[in-house]
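Okay, so here's just one chain, in structure tokens, the form predicted alone.
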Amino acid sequence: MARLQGRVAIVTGGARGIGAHYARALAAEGARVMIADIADGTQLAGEIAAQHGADTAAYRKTDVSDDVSVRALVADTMERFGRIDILVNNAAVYASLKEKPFQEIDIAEWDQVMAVNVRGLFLMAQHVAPHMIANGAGKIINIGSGSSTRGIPNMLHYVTSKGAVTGFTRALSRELGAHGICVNTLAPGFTLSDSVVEHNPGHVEGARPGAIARRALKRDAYPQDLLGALVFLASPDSDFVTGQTLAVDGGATNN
């Protein structure tokens, strides 16, 4: 039996890049899946649905950062599945970032790097873990980044959103324990996803070099490389680890 059958998993940022991955993947174990995404992800949703059956998969177009939009996210999901098992806090500002010392980082551009990839975490959280513990389990699963631990320059305001979804991991885990839920981070190093190979061509470019160097395994990183682990944290397999951050960098991070 696929290890997610019965489960209803939402994926923020789902509708494209890595997040696309992140919900053909918890598809094809058996969830039931909802994207939310500023993005249209109505396709994606229409491909997921045709593989693995009607009503498998459903989309909503959802910005993060607003509260009222992440209440009729939840409420959606709900209404057309019944329950949430899974979170996916992947939605992020990333892509779209150019490298820049931090001297030239204009205030509203930090303050939407932070609001996404920040206080998104926390909305999206807040309005699904009243449902996760009236089923008194659940899976959240934060999407880091292995440039908070390496300090990377030129990125900062980027850098420091990923530094507080440690944080948030850690302290949330001891919260929800109780109630049976496990709070992971899933934490990716530089990976050419569709989104920052089209995008931002000058980054992947200028990343792209040093992530290999610094990675025990010298290639490049694809999503189709974080799905085993994201499945792992989904799944029962990881019901006794919380709290934790799971590096899938090729041995970039190793400590």
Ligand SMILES: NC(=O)c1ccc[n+]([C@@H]2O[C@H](COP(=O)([O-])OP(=O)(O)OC[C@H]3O[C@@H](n4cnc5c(N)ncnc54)[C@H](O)[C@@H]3O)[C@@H](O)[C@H]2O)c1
Second form
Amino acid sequence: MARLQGRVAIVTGGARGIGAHYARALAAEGARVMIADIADGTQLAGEIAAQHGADTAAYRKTDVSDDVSVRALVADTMERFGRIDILVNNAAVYASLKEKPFQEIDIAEWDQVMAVNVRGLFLMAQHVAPHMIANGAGKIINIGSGSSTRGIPNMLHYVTSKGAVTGFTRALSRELGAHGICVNTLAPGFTLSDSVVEHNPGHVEGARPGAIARRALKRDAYPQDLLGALVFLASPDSDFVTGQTLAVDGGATNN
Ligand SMILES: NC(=O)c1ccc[n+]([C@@H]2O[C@H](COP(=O)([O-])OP(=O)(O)OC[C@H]3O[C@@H](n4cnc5c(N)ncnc54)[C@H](O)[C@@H]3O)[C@@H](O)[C@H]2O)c1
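Pass me the form predicted in complex with this ligand as well; I've looked at the form predicted alone already.
So here's everything in the complex, that chain up top.
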């Protein structure tokens, strides 16, 4: 049976890369999905609607770092779908980032990574939480990264931002627990998303061999490897799990 029947999910950064796989997986479990991205998600929303029914998916252009844009997204989601049960905070500046020593990161790039990867989570939670509180239930899934556990070099802004996700999840889980809302981090290891393969072959070449070597399960990771954990964290199966980081990285991290 579909585990998310009747639920409504917002997936930020859901137009492409791993986020598109999250959107498809939530829809396959019966959720109606709002795709929120600066990239165009019209085609994906159409694909999901063709597969699961006319009113199962929508796209709204959204910049998660911008308060006005996030407010409009949340208002639009409530108008179209009437409720919000699941928030997947997946949007991030990632695949486009070039590795470089921290001395070469300029202030504008640092601020941009923090604005999307950290402020974006804050704004999304701030505007979505009232609707979850009204329902006395909700699931917030923040996408972290194994890179912050290990502290990989040459992406200091990105790694720092993903480290912030862990603290954000832990603290927010304590504020929202009284309302029946679960807040968890899903932390992938290096994953061959279409985005990173297409836009950052240099990063793939550099990161892939080490990532496989670190794993107990010695193979590449694909977006599909993350979907079971995502649906678990979105579903009632995880109703007593909050404030946690679930590493889905083939055993590279032992939490
Ligand atoms: N691929 C990996 O190896 C890996 C590993 C660990 C964690 N992650 C995380 O998984 C998530 C998805 O990664 P991906 O590999 O698909 O790369 P990606 O860079 O394509 O994913 C980011 C998504 O966010 C969107 N986005 C960027 N800025 C935005 C903004 N201001 N507002 C709204 N949307 C915005 C992008 O358009 C894209 O769809 C990211 O949070 C990333 O940090 C990826």
